[in-house]
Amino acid sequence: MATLPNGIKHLPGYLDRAAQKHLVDTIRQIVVEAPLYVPAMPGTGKPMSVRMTNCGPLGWVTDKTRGYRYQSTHPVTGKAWPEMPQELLDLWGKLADHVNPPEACLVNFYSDDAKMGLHQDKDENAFDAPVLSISLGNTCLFRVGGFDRKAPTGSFKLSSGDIVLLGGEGRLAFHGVDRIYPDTSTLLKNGGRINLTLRRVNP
């Protein structure tokens, strides 16, 4: 386990190929119940370049009028989010070092031309709990900064099966995805990258 600036931890290759494939199959079942949709930026309504869904008691959503928030239902179907799979709860139990379970797992699907600008995960009320991030599929370039958007940043590659923890000092560090590297993994038949982020929302 490498400890990076601001307390962010990177666990390269934590999930082997079999575990990755099993997770992808599990996520496919979640997407059947809670379809991927294109979220919109607050205020502008500009569509994000990723498609997303959630599982667990709560899900992170965003739209033009109501902005960033957590809610218990899918914004398109109106149905409750699917239950969080036990394998994700088990990973949290092994790695998160937190007494309470995660309440939300955000599922982001990146096509090979998608990216994610620098941002903080700060819509939760439980900053003592880490954010646990799982990479599946094509490699990405992950950028990490400080606690101000203008602070210096650094970047490193995340490959399929890697896990990142944003906890402790690094819980509110700015981070984002600069680019996806096409054809760097054969896990997803049609390319792209899936990112799962487990979050504790309430104290």
Second form
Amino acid sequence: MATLPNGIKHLPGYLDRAAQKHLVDTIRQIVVEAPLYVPAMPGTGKPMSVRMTNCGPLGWVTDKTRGYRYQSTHPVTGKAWPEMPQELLDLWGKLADHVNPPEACLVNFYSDDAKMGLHQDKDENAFDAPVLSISLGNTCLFRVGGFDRKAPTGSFKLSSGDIVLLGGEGRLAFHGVDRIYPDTSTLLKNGGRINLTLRRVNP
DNA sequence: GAGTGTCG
DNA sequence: TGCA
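What I would like now is the form predicted in complex with the DNA, since the data block earlier showed the form predicted alone; can you produce it?
All chains and molecules follow, beginning with the one already shown.
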């Protein structure tokens, strides 16, 4: 485990291959119930390069007119998000150091050419709880900065099975994904990367 | 002015 | 990595 200068924790190889495979199977089932959709930027409506879905009581969504928010239903199907799987509740219990369970698990699917610009996770009302991030599939280059957008940034690779905790000082750190490295994992048959982020939304 | 954006 |  490495503690970065800004307080962000990186746990390389936290999940073994079996646990990763099991999670992928779980996510596959979630995607059947709650299909991946293309989120859009507020205002411009510009599509993001990642595809998204969620599980848990709440899900993070965005579209052109209503912007970033959490809601209890899938924006396309209108159905409630699938239940939060037990294995994710267990991981949160082990690593999050927070009394309450996570309410949202955002599932981001990155194709090999997808990116995520530098941003803060600040649509929650519970900054005392960390954001717990799980990487599955191809390696990515992850960039982390500080509390202000202009603070200097640094980058490091995240591999399949790695976990990152954005907590404490690092909870509101700017972060993003610069690039995906194709063919760096055999976990996902069709390439790409899945990132799961567990969040507490309500205080 | 800001950006879960893109470009060089 | 920083700037546009």
